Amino acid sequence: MYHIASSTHLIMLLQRQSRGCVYSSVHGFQQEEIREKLQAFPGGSIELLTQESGLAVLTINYPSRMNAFSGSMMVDLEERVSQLEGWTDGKGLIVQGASGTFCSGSDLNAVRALSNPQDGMKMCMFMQNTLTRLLRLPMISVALVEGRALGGGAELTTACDFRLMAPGSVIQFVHKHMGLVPGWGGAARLVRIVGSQNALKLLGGAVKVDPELALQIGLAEEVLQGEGTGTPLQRAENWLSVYTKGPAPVIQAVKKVVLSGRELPLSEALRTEKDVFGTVWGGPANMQALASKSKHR
């Protein structure tokens, strides 16, 4: 993914990032076996295209079930994630849906043949751990959310640093009305992201998140007003390049000691970011800007 430094901890920590980091066959996962039950449930594609800038956009594509995720595009978004932690260069991601609307969730077809218990469960674990790999990824991202995030939708805004909302735009936690809770890991993102008393509102009460709303509770950064000014894509990628300007190592390197931070206890992210920094100093960026010494212009 990209060069650090090769402490023990470290090395375990990468080892979890890009191998899934939630579950594995210790824990009775089985990734192949799930893969082929959700591949017979086809419909949709999840689309990738990267930028020679490092910039990345993520598109749900089932326009006819309002970008439902069939089972086959939970595989094909695995797919991409893996695709994306091995892409060198990247440096920023944004999350759409196509055709005007985010993600309503999980296509019921799927979701009723897979309806047991057990390979409910496996599902569960197959998505947790593409949608934490996601989160995990060494670049910055975005879900830029147009007309609703429902359900699985929702859990999917949680799995990306920032959310950005058109205007008229709804995010909803609608697992209530299906008599469930959000298995994806997005209501231990969301309790990390608004807090555990906000949470507890947009859960128990399937609450609609209008942009007013979600910019009070902070689970929206921006409302992307303004006619004129291009499309939504064009005024999310305006609005991440201001955190992605500068060479992808940087960039990198800024979000592992932030993830580090996030989800390490303070001593294991203290020694993770003195092996990051140890990464960038004295490479070429530094190496730069202290010829040019920028730091004090």
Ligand SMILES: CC[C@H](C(=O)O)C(=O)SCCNC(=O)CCNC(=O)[C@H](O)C(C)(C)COP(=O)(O)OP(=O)(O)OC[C@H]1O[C@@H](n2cnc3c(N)ncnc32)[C@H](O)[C@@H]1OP(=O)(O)O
Second form
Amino acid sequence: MYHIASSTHLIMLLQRQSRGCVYSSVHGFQQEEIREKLQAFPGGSIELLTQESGLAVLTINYPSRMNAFSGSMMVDLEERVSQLEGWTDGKGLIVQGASGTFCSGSDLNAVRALSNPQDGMKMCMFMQNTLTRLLRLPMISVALVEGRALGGGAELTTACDFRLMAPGSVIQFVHKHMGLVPGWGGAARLVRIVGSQNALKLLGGAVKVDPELALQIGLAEEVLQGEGTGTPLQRAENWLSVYTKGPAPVIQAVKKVVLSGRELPLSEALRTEKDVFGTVWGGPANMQALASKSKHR
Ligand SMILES: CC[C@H](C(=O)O)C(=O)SCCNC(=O)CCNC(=O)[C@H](O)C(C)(C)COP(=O)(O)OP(=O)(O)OC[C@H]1O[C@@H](n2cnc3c(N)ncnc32)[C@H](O)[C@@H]1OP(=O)(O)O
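Can I get the form predicted together with the ligand as well, since the one above is the form predicted alone?
Below is the whole assembly, all chains and molecules, this chain first.
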């Protein structure tokens, strides 16, 4: 009995771990091995605050290094994403940096120590897996960009559904200046957000994207103007609340159908949409709406 229970648990754990992942052992990726390596570069933290309203705030927290990602923060992020995957009440997520700036990319001290090709590939696969799972969370996500989002920080913004920028903030894919290209999935996602022409310009020119340019090319949804109307976080929460109003199963279903439409070939997306539809059809929110004879004026 114990064996059955524990092997079932293991299967569930493996399914959960592999859900949404791009790389697994089939690709020569051993998560535990790279986790151990990354843990050798400590500093900072990734904080997750979940609220009863169904909104969560994820904070990249290493202010003394402009919120650069240390190795242990990469591991932290993966753990926080796992937590969010298991959060049944989740509807919305805001990703922000601590102390008024978003994230200055990888911690250059860790990057220097991991600069051999093998470690670089492992770190790249680890972060691609994590950021892909972040984007695929069944909740609507927003990157709140204050100050700078550089390198890996710019890539992180593309792993959210929307980007909101504070006045004076900058998103910059500085990779070319580092003799690199994005490796955390940022290029593939950027092409889908702004199109290949704009992506080529942003990466090829390592362009400093200010809020005005970001709005123009569709990288940002809104500039969070408005002195005296709360903190940038409160303004981002207000912006997001329009889209997260309603019961969690319905909001999660909305995200799932959009995600499948975005990522899957049409026939597969249609079948997924049918399955997701089946989870809300005749559900409590649907029955309540039918009973109330609501008009949509
Ligand atoms: C490119 C690919 C790669 C990936 O995708 O994995 C990366 O992301 S590599 C990292 C790319 N980012 C950078 O190269 C940023 C380098 N830093 C800067 O350009 C500046 O520090 C800046 C613009 C973020 C802030 O400049 P400012 O003058 O306002 O402050 P300081 O330079 O004095 O920075 C304060 C303090 O933070 C340390 N810092 C900043 N960024 C990093 C980082 N990415 N890694 C490690 N440390 C970082 C900086 O060294 C200062 O530390 P201090 O001990 O006070 O000298």
